[in-house]
Amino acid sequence: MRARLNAAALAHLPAGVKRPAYDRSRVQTGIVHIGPGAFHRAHQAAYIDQILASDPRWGIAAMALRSRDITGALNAQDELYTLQTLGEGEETRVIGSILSAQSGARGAEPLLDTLTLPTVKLVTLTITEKGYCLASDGALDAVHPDIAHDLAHPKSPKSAIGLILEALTRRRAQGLPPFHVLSCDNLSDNGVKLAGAVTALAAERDRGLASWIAGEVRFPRTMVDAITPATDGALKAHIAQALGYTDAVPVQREVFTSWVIEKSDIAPFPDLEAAGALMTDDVAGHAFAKLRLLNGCHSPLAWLGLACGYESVNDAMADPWLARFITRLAEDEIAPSIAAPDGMDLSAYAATIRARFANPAIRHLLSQIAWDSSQKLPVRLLSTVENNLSAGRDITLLTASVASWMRFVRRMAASGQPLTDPMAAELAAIGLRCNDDPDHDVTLFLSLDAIFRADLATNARFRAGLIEGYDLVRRLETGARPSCPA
């Protein structure tokens, strides 16, 4: 039985592993991060990880508000842990920039002790949206159970937005300079949104407190992005292997990652722009364009390769039409949609999608892509499409793509495979009463307000795109390869 990854194992790895580059012991804690998954310890982690040599103010803590599964597996391997890149310029990588990990399964009080460390600076999350219990209007919900917990219990949080309130609250007492709070989760405008929760709750305490928390502290906006597949026993199996040792909570990702941070006065600040992240006054430029190159391309290459029989991304970007079809619709489409912002080349961009596409070594399903299109069909798609149709632009592609959706639903309604979607009901009614005859089909589809406002259902050119774009991805799924619409 191997041996587990610890301190002492860092000096027999292989020569190929590679290990932090700095003495961990002379390394502070200077960022207390809320949420230790498998998306931190592969991202932001990683980054931390490559500028602690140069400045060691910048370990961190790690935290799980409830779970002691990942917090547990790190104590015992001295906070250690492996990160796999997956494709073109791979690597097996050792992480040390964790150098604590608590639970708050056993109360909120050690985490407050962390968070009050006069070291600290900046507290970074990855919670998931529903972390930050907002209401549907993006503001704090005041009846969500944590919420309503911590405003009659604020010494002993459970909600994270809690707990950063209570830290605050105990530095100011102690005339300890705040922190500053980072989202990390791909929610939009995400520190705007974080910092109105915690100054919300805040102000159902002390009006004072809220003051000075919306005058001292900051809150970023972020956007994140890596593809970083679950682990499981195969990647353990691999990495045991690769280092000779076990490890409980490896890691994997994509070779590619992104981290685009809002510019702000905060200082001192880890210099993140020397690990690669991007330092910028238009997070919501850089957030608009992923949402329309990349994600505007992820949906129809999930519906156009389930058409053509393929399961994963990648097996769907080796057909070579539907490779010069999302090659099109990026450049031709979707980027003349978009004001280039600082930082970003639109052409380079759009060819790295296509690359990250292609990589082997990550298996996205299709299937999976396609859950909840519903709700992704109109800001990933049909907004550009409004967009063109107002600048006078091509829809071609954008209308094949919303029609591959269609056919998408069409299928799984006749083969009586359940829609993983928030409209589930309503789609499989109107595809069971798709005869494939396009112009039938699309009326039908068309007909649903919540997916199609009234005037861009009624436009002429989109719906005559629709019922082209219908009748194409029908011919698709028979095996032939018409000649491709750009």
Ligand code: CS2
The other form holds:
Amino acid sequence: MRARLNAAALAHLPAGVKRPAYDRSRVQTGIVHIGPGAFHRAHQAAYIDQILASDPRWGIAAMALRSRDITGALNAQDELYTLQTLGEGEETRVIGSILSAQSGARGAEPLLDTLTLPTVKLVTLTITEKGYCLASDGALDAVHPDIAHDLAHPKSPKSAIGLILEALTRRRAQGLPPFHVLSCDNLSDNGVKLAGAVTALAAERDRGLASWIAGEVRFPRTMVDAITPATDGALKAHIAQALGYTDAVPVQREVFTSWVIEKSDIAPFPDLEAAGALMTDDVAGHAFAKLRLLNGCHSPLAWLGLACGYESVNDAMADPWLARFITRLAEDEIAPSIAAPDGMDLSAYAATIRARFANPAIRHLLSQIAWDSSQKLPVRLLSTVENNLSAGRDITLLTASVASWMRFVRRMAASGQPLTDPMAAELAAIGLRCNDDPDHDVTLFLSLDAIFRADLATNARFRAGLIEGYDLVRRLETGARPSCPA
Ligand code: CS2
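Right, the form predicted on its own is done, so what does the form predicted in complex with this ligand look like?
What follows is the entire complex, opening with the chain shown before.
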């Protein structure tokens, strides 16, 4: 039985395994990260790991709002873990930038103690779309159960929004400067939406607090990008073999990675450009293009690939029908809705995304991408549908994509498989009421006003496209390959 990875193991790792190039005992906590899942550990924490040798102010205190799984596993490894990059130029690297890992499972006080440390200057988040507790219009959902709780119990918050607000409230009361906040999630205008949510909750408590936050706290927008398959047994076995130690929470991602951050007056701020990040005034353009061209194709590929019986992204991309659908969706219906940032060649960018999807070194499960689809659908596809409807552009493949999600829900319900989705119960109920008649089933799904705003749900072109698409996907499920509607 191999020993567990920990600080003492660093000196004994095989020469080919990279390790922290700095003395961790000299690093101070400068960043609190909320949501230490695989994407954070594969992306932001890896960028920070590259700058700590030159600037030890930016160590990370990781915190999970409720789960103990990841934080407990990190605690047992002195918060060390392994990042395996996959593909040309791959490497095995032990990451040391996370200095502590706390769970809020027993309450928020320990988290708030960390968030009010004077050395903490930044809070970053990867809490997935659902973690922002937003309504379909992008504003804070005041009736969300966690928000309702935090309004009633502001000193013991359950949501990330409430935790950030209570921490800022305490820092203000203690005369400490605020921290600044970076959303690192796939939301368009993520920083703007996060700022709106925090200040909206603050205004319910104290308008002076809301004004202070609006004036003193920065919420730069960011774009994050790195395809990060979930950790599986094969990775754990590979890492154990490579290190000679077991790592309970290794992560894997493609070699490609990108972090685009909106320039601001935040000082001090980590020199992330030294680690390859891009600081720009036009992060919104980059984020918008990525959300629509990468994520806006990823989700349809997942739902259509699963309909065709595939398990992984690269297998689905090897299917000529699916590859053509995704190519035409990007080129003909999504790219025309995007103003290219910084002179970006959108067609070339879309082609690199498809090459990344096809990467044979990455086994990215379609079922993982299908998680939380009810939260992804509006930001990844419905906003593009609305833009194209307003502009009189084609929505054939966009509506077929949305219909493929409906068929995914129907199949999961009919086969009794649980959905990983905040709306799982509602969706399962609708899936069971479906009878596979396109008109009947589309009507059921369009009744979900948490997903489809009224003006879209009643749009005749949108509805007609959904009905056609629903029938198309049903034929794909039988193994047929009807002519691609593009
Ligand atoms: C994926 C994203 O799981 C998903 O929803 O579409 O995690 C995607 O891999 C990343 O945004 C790529 O940067």
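Residue numbers count along the first chain shown, from 1. Computed from a predicted structure; not experimentally measured. What we label the rigid core is the largest C-alpha set whose atoms superpose within 1.5 Å from one form to the other.
When the rigid core is held fixed, the Cα atom of Asp49 travels less than 2 angstroms between these two forms. In the core-superposed comparison between these two forms, the C-alpha atom of Glu333 has shifted by at least 2 angstroms.
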